[in-house]
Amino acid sequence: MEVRLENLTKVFPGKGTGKNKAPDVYAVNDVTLTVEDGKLLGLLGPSGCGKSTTLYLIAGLHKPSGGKVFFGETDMTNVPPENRGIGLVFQNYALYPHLTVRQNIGFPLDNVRPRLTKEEKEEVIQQVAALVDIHNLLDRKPKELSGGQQQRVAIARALSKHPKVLLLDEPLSNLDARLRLQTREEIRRIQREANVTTIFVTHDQEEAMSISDTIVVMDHGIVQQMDAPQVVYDEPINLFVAKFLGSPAINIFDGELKNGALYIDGKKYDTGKEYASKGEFSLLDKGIFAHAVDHGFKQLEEEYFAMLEGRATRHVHDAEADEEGNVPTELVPFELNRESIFDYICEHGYTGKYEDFSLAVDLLREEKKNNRPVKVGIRPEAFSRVPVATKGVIPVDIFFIEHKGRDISIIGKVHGQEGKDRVRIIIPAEERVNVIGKEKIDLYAKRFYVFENSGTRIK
C-alpha cells in the first residue's frame, strides 16, 4: 500500500493567553512525501524534530492542522485509527501483562468482521508467530520474556490483522546494543517477508541507514532530505544533514571564497573548481560606507545605516522649537537605490562623481558575490595521506590514536589553529606504522563539501 502525505502540517497552540501566550509550535511543517508500496521508510532526526508526530498523523492519533494523508488513492485524513488498516508498534511495546503471548497476538482478531472461528484465529496466530520466530513462546506471559522477545510479540500483534501499513515508533530504544542489532535485522526480514509498507521512526542514524529503503531526515518539523540512505550520506543537501549523519561526525572547517577559489586557513585549497557567485548584492553593504568615507563623507556609521533602513529622523527645516525647546523631527524619506544614496552622501561631504560612486558599487558587487566566508566539511574516512590533485594539504597535530577494529581513528587539531574544534580522521589499520609516534601528519581529502554559512550546500 502506497502512503502519500500532501502538505501535512501539525500546529500545537502555545500555552497561555494575551501577552503571556507562548508562540505556536509547528511540530510538522508542510511535509510532502511518498512511501512506495512494500518499502521501508525511516524517519530520522533529533529529538523534537517532528518524526513521531508525523507517524501519529499517519496513524490517525493526531488530527492534522492542514494537509492530507492518502493510503493509495484513498483519503484517510479524517478516518478513525481503527479503520485505517494499520499496525502500530510503540516504544514500550504496550503488551497486556495478564495475557499470554498467544492471547496478546490474538487480541486484535476479536474485532475482525466477519468474526473468525477459533481455528481460523489460531491459524493466524501460528502464522505470525512463526514469521517473528516466537512460535515456542505462545504460552508465556510478557514478564517471562526478554526485551527482544517482547518486541517480537508486539510486532506479531501488529501484523496479525494483515495491516496495509506497519508503523514503528522507536521500537528498539529499550534494548541493549546487541539486541538492537539483532532485532533490527529481524524487523527488516519480517518486513520483507510480509511485504508490508513500513514507516520506522528512530533517532539512531545507524538503524535508519542499515534497514531502510529510503530515509527522511527531519529538523524542526521540516523534511531536510529524502533519498536512499547512501545517497543522503554521500550527498547531504545542507550542513544540518551533513553534521547529523556520520559517526564520528563530519569535520567542519572555516573556509573562504576569493574570486571563485576556495581557501582554508588563508591558503588556496581547491584549484580544480571555480565556485559560483552568491547572488544579489545589497546596497546596505558596509563597503559602500567605507568608500564614501574615503572620499570625504562625514557621518557616523550607525547613523548612516539607520538612515538607509528608514529609522533615522531629522529636524524639520525652518521649524520653531516648542515651549519646552524641542525641535520637531520627521522620518527621512529615503529609497534604497544608487541615486538616492549618492545624493545623500554628497550632502554630507562626498567629493567623488556619480561615475566614481557607481563604479565602486559595481566592484563591490562583483567582489562580494564571489568573496565570502563558507564552511568546509570533510568526513573522517575521506582523509588520505596520499596527495590529491588540485587539493591542498591539511596539516594535523596528533593528540592520540584510537583503535576501531579494522581501522584506527586519529584525534587531533589543524596545525596552527589554536582553540578550534578537534579533527577526527579514520584511516586503515595498515597505515598505523606511518602515524604512530608522530606529532604531526599532512593529510589530503579525497572528498569534501562546501556550504554557505547559512547551511546551503555549494559543492
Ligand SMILES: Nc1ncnc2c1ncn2[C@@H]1O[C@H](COP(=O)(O)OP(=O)(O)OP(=O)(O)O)[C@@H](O)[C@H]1O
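Positions refer to the first chain, counted from 1. Remember, it's a predicted structure, so these values are computed and weren't measured experimentally. Rigid core here is just the name for the largest C-alpha set that superposes within 1.5 Å across the two forms. What changes on going to the form predicted together with the named molecule:
Remark: with the core as the superposition reference, the CA shift of Ile436 between the two forms reaches 2 Å or more. Shown in the overlay between the two forms, fitted on the rigid core, is a CA shift at Ala177 smaller than 2 Å. For Gly147, the Cα coordinates differ by under 2 angstroms between the two forms after the core has been superposed.
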The other form holds:
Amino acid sequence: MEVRLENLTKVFPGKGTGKNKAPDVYAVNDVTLTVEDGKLLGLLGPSGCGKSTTLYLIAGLHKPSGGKVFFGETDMTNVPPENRGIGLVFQNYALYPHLTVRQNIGFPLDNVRPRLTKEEKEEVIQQVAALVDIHNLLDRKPKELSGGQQQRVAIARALSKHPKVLLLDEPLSNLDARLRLQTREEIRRIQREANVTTIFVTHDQEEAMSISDTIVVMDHGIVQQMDAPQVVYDEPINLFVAKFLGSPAINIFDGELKNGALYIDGKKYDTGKEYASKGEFSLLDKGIFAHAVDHGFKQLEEEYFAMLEGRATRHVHDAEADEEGNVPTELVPFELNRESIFDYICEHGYTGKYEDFSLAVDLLREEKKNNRPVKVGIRPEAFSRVPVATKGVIPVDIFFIEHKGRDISIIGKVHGQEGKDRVRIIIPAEERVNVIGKEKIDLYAKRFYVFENSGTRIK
Ligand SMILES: Nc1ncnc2c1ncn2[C@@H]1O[C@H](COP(=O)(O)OP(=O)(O)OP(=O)(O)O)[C@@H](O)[C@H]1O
Ligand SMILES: [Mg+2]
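Output the form predicted together with the named molecule next; the form predicted alone has already been displayed.
All chains and molecules follow, beginning with the one already shown.
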C-alpha cells in the first residue's frame, strides 16, 4: 500500500495568553512525500524535529492542522485510527504483562469482524510468530523474555491483523547495542517477507542508513532531503544533512571564495563555475523580485521578468523634457536600472522607500559577490595522502593518532584555521609510517563539499 502525505502540517498552539503566550510549534511543516508500496522509509532527524508527530498523523492519533494523508488512492485524513489498517510499534513495547505471548499477539484479533474461530486465530498467531521467530515462546509471559524477544512480540502483535502499513517509532532504543543490530536486521527481514509498507522512525543515522530503502532527513518539522541512503550520504543537500549523516562526522572547516576560486589557508584550492564571479550579479536577480513581493509588490513573476527584460515599453513622457522644452512622445524601451525598477514596483504596490530597495539590492549583490567565507566539508574517509586530480593541498597540523580497527585516525586541525574545530582523517594503517612523528602533513581530498555559511550547498 502506497502512503502519500500532501502538505501535511501540525501546529501545536503555544501555551499561555497575551504577552506570555509561547510561540506556536510547527511540529510538522508542510511535509509532502510518498512511500512506495512495500518499501521501508526511514524517518531520521534530531530530537524534537517532528518524527513522532508525523507518525501519529499517519496513524490518525493526531488530527493534522493542514494537509492530507492518502493510503493508495484513498484519502485517510479523517478516518479513525482503528479503521486505517495500520500496525504500530513504539519504543516501549507495551505488552500486556499478565498475558502470554500467544494472548498478546492474539489480542488485536478479538475485535476482527466477522469473528475468527479459535482455529483461525491460532493459525494467524502461528504464522506471525514464525515470521518473527518466536514460535517456541508462545506460552511465556513478557517478563520471561529478553528485550529483543519482547520487541519481536510487539512486532508480531502489530502484524497480526495484516496491516497495510507498519509504523515503528524508535522500536530499538531500549535494546543494547548488539541486540539493536540483530533486531534491526530482523525487522528488515520481516518487513521484506511480509512486504508491508513501513515507516521507521529513528534518530540514529546509522540505523536509518542500514535499514531503509529511502531515508527522509527532517529538521524543525521540515523535510530537508529524501532519497536512497547512499545518495543522501554522498550528495547532502545542505550543511545540516551533511553533518547529520556519517560517523565519525564530516569535517567542517573554513574556506574562502575569492575571484571565482576556493581558497583554503590562503592558498588556491579549487576553481569552478560554482564559485560565481562578481560580474554575474544582475538586476534581473530573483532576489530583487522576492524582496519586492515581501514588501507589497503585486504581480506575477512571469510578468515582472517579461517587463524587465525589455519586452515591455514605456511612454517617454515619463522622461524629462529636453533642453528646448520638448517632451518626447514616442515609445522607447524601458531602461533597466535601480530607479526604473523602483518606479515600476511602486506602481504595483511596493511599500518600501527607495533606500530600503537600494539597500536590499546592495545586500544581494554582496551575497552574490565571490569574496566571502564559506564552509568546506570533507568526510573522514575521503582524504588521501597522494594528490587527487587537480585539487590543491590541505595542510593539516597533527595533534595525535588513534587506532581504529585496521585503520588509523589522525586528529588535527587544518593549518591556519582559527578556533578549536578539529578534523579527523581516517587512513589505512599501512600509511602510519608516513605520518608518525610528523607535526604537519599535506593531504588531498577525494571528495569535498562547499557550503555557504548559511548552510546552502554550493558544490
Ligand atoms: N502534544 C504536544 N503538544 C505540544 N507540543 C508538542 C506535542 N507533541 C510534540 N510537541 C512538540 O512538537 C515538536 C516535535 O515533537 P516530536 O515528538 O514529533 O519530535 P521527535 O522528532 O519525535 O523527537 P524525539 O526524537 O525526541 O522523539 C517538539 O518541539 C515537541 O515539543
Ligand atoms: Mg519521537
